[in-house]
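First, one chain by itself: the form predicted on its own, in structure tokens.
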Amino acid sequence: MNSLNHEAPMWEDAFGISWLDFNLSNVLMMFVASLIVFILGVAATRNMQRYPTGFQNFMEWLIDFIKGIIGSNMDWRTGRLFLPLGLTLFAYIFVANMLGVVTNGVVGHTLWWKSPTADPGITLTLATLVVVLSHYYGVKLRGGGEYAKGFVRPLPFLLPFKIIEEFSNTLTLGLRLYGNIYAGEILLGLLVGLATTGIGGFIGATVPMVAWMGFSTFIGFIQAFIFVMLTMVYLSHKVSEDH
């Protein structure tokens, strides 16, 4: 149950396993954000013109935006093999952080719709997925023995807190992300409760609710914007040679 005493649709012992929880509503905004970012990107694709206008314009500004803060992070020689992972990580958070500002859907007293990022398993899952992605290509571009050394240069009594590291960069990179949606949501809700109360509440919330609902979404990108940025400052640190 989440602090506005709303209850989350839990799948316990699924499949008949007693260790195995699904959060149904997880899964649902999931999906759903999945879904959105698959249309946008077909939508977008599907009559390329020479000169591109209106949707494809942007698909296209927004790539080179992603390709901006891969270079600036690291040569494009080896950076371009990162675009796909950029463009996927930034359209996929910045959908989800954006569904928990257009509405949240409770039947009874059970939350399903929010932002799938207002949940710190979903996003420590990916901040995991990109430490992890990060270890793999690091040895896959520069060879597990090299890869290696890199945790005792420049000094091998550094080891322990390299190790440490990698598990802090991970906890910040997904909390951050969490923190940031989470509160933003809570402050709607409270919001949205204002205004239900009454003709009196219902003006007192509607100005800072819409102007908060702005705010949010700025907070959306920005959120976006720092996940795939400090993405590649991981993945720099792994595959380039100077680091």
Contents of the next structure:
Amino acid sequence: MNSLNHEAPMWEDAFGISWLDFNLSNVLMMFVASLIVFILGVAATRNMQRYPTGFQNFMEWLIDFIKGIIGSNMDWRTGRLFLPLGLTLFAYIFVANMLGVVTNGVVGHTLWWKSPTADPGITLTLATLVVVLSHYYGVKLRGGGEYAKGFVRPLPFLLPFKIIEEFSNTLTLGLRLYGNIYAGEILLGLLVGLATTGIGGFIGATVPMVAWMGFSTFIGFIQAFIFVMLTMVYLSHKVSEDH
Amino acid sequence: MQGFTESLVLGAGGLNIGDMIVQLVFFLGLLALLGKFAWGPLMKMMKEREDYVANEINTAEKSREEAQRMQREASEELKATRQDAQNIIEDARKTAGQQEKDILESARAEAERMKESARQEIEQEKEKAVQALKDQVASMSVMIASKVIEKELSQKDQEALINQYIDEAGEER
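The form predicted in complex with its partner chain is what I want next, because the block you gave corresponds to the form predicted on its own; please supply it.
Okay, now the whole complex, with that chain kicking things off.
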């Protein structure tokens, strides 16, 4: 139960504003994840050639991968607009997930190093951003009238369900990511706790820990994929003509 | 234990407005920066390559068509040339046949003409000879007749006459 008793490095009532709380560990990890993604992205696109080699190949594969996700949901003519969003979302979420798998860092009793995506507030923020963007592009690309009609299509009495759907989409999108990553971290924390109990515990924890880290890597990839996939599904519901 | 349940439900820190704001700012910043420094150039490069490949394919297609067209032209030209050559040979053959016929014809006509003129000459010679013979016969008959008349002449005279005659005959020749 070690990891669960760790405290978060909170900065409450920041600047004297009563509702403004920061979890400094989250802030740190968000910064680290953003920095890694940015450095990787820039490093991969320096020195680009028409005949791609090495890292550039990998980035182009990534672009094709995201293109595939978008292409399976909407027409590429509108979909190309969302390619940078999908790429950044995928890269950021994947890196964020991996940060917690590689290691959890504890300083004293304070949990500093973890996945930022193991926090519901952060995943819900991303989910809300996506849903708000889908409404924004719905209005922008199809006009206010068509956008509003989307809520009463195919049948008017679906209106309440459609409105509820927007909120449930946001919640499920955010909490799915949070739940998966947080669960992975809890189990990793428990295994670390077991490993620190003694020599027998260490030996007993090693094998499941390695297995679970491998599985968490897989989960981290899958969750990033699912997040981007659902992002594109929601966007396509709002911007495509046939929905 | 209450901390345990709370953390199971809401995670280590719960919902912190500050985190959300920071996440939003970071993500939008990351989106903008990556769009400017990474995705933009990368996608531009990919587009460029796409255009390049499409262009190359177009060019290849065009040059292939060009080559095909030229090949067609060349083969047509070859066919025409062959036809021309055939015509020329045919003409030559025809002309040669005509000439052969002409030459033969003229040779035959020439031979005919020569034969004709030879025959005419022969005819003329023959008539001339016959005429000469006739003349001679006539003169000899006269001479014989006169000789027969001169028989009544003297032996001596007769002898002289014969001799004279023989001489004359010798001269005549």
